[in-house]
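Only one chain is given next, in structure tokens, and it is the form predicted on its own.
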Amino acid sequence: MAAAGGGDGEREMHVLAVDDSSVDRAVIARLLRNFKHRVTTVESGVRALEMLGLEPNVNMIITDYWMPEMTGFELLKRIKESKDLKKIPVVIMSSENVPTRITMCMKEGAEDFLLKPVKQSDVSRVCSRMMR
């Protein structure tokens, strides 16, 4: 298997990107597609759960922390409580560096916590860990 970076030998991951900001959804989708991953974007935690009900074949979820209706933390909890979805790694993103929030998400089962603006190096690190 090639090192993370979009080489032809890598398996394609399907990533669900969840963010209420259309700009942030586009940025994270572009960063993930640079690594040749298939990306589905949705604008809320509610839509993410609906999508996962229709297409549970997702290898990773990257979600914003602050969203209307359902926060990324609430989405994380719902996924980790589901017998069908709990094995999907969840990465939380936020523009706020709040150590207690980061710790809370990690204790609840988040794979990682990325600070916005998310950089290509952040995506590379997370994706290479998921590919192992």
Second form
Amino acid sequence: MAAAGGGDGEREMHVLAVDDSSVDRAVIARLLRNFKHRVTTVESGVRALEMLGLEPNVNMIITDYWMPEMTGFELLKRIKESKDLKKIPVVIMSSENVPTRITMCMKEGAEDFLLKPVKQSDVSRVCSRMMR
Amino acid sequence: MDSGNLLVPFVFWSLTRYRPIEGEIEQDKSPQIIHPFSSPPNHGSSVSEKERKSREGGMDVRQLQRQWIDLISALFREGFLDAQFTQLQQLQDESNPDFVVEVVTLFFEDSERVLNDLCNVLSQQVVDFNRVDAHVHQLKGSSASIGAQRVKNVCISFRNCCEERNLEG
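Counterpart to the form predicted on its own, namely the form predicted together with the partner chain:
Below is the entire complex, every chain and molecule, led by the chain shown above.
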């Protein structure tokens, strides 16, 4: 049961953050919690899918692109192919500004693409879009 | 790595950032400029030992704060830190008082592991530059995330050497 009724217009979201770097997980979690969202962090796409299998009530997924085992793009594809999960907006993060990569992710259904290092303004933009 | 050596004292200073001197500051916990001479001078028994210690404690905090600001400014000036570090500082507050220390600690742990792996790969007879590149990419990413600009820039040159298969570089 993710979205608790706030009354202030500020809905609390449950966000799943996926990143193999512990540093980046700490930063993105803090940024998201700054906006009063509930955050779960996992270190891989595989763990993300496991978690989603148990708790599909996630309002947004934000994932790193480059991860061993399963890239963010592959995770995005799996989510969009899943009947239960395809409605969840997915945001991709990457430290590399590769236009073809960005286009590919957006085509596959990504909601947004953030360049790392991620800042407050990036998270703010993404969160306010999710609220609408 | 030079940058690493400088980051250690900085972590040390961040431990002192939001902690008032134990037991000596009676006011609220956030560090603030305490003016030691704003109250009237010692009129003998009317000024308690506690108050005097509180004023001295206040001066110690101020000194530490000043030193902290000087250190951080120097790190920014020398290009060791960049705007991303400022982002991290802004994310530290009363409910997350140790955020900067926590993230930097994670960075050190992560980097130690990556550097060890890197050493192993580089000491092989035949160097697998793809693996070297992968490790350096990781280090570049985490250093950029905390604003460790120098480390990040070193990684960028490192990766260029990898592309050229330049072991000497």
